[in-house]
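Only one chain comes next, encoded as structure tokens, the form predicted on its own.
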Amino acid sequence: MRIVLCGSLGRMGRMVREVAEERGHEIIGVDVRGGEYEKLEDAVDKGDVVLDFTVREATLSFIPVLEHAGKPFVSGTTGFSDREMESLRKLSQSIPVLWAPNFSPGVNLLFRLLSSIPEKLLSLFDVWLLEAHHEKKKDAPSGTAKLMLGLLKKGEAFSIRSKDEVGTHHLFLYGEGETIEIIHRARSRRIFALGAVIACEWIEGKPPGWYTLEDVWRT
């Protein structure tokens, strides 16, 4: 598979380069800082998939290419408004898009843990979640932190952005004489990269569509 990586020179990019590359994959690099193509346009003809790490602003503006181009998209970026959001769902009635704030298999199964607990059980909880990123992601409370309360659809999370973390979410739930913790420590940028470029092998050949990593892992 040839995946047109966006964001090719960023620590996720560099990491996803290195795992598809041990996957049989080639990668065609855009990066705005001097990648082997500088602009989506110039390379989304050359690749079967395109996959995105790059910033909201940057993913926004590959709505037309992408409509055009007719080409499979992934991505891992975040911080995105609901409006915003709203344009890459619009997107996903001309091509396959999966999004997904976090690539890892092992949120990936908490997520699903956290959407099985009844909403009577649930109740008796109160909930708050404690995430830590790198000091150089910008949105706050993460991605991950959203969806994983938005499947809870209760509690409030609160964020810390420190040196090179590479990503702690720290889940509690305070029960009338009890306490539940939850915690996922991400050991390595590798494990995203792995579940990234897995959602890019699933993806070619899909129909037009709104996707997540759910899909990719019960099929």
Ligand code: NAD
Second form
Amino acid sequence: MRIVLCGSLGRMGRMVREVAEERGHEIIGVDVRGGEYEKLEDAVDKGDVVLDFTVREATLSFIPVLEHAGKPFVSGTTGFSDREMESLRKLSQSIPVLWAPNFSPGVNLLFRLLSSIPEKLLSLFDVWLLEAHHEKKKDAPSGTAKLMLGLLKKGEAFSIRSKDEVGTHHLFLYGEGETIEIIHRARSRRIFALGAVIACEWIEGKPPGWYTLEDVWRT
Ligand code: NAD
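Could you output the structure for the form predicted in complex with nicotinamide-adenine-dinucleotide, given that the previous block was the form predicted on its own?
Now the full complex is given, and it begins with the chain already shown.
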């Protein structure tokens, strides 16, 4: 598969190139800092699928280009407002779009566990979430933290930005006389890259629509 990779010179982009090439794919890099191409419009026709790890402003600027090119789009970029997210959803009327705030298989397993807790049982617990990331991460709380609390429909998130932390999510469920703590620690960016490349392999040939990693794991 030929993957047009937006943000190819970034932390995630470099890792995606490594993983994708190991799995036998070709990368066509796009990066404003001087990739093989600097603009998506010059590269989009050369690939089978577009994968994006950039910044929210860049992702939003890709929308008309993607709509015109008709190629499937996978994005891991985070930090969108609800309204911006809506414009990505609208794009999925014309092309297949898969967005995920966290491509790690472990975090996705955790999402599954959290979404299976019955509301009545969860109502007996207070929910707190502490997330830590490297100091260059632009958005806070992380997209993953928002999604976790969204699945539980309650709780508050706190953020730490420090050094080279790849990403930790520490969930506390406080009941009367008992506490549950669930911790996910990302030790390497490879876990996100692998999930994203698997999503690209999955989305090729799908009809226009809004997809999540749940669809990828299920079929
Ligand atoms: P980064 O700053 O290291 O890399 C971003 C790259 O995008 C840079 O090289 C930059 O030059 C490039 N870029 C900016 N505007 C562009 C444009 N218009 N066209 C092409 N390239 C452009 O950031 P990062 O750590 O690689 O993270 C990128 C995004 O991915 C962030 O939003 C981050 O939160 C998110 N992220 C998601 C996951 C996940 O699993 N979904 C995991 C890690 C990071």
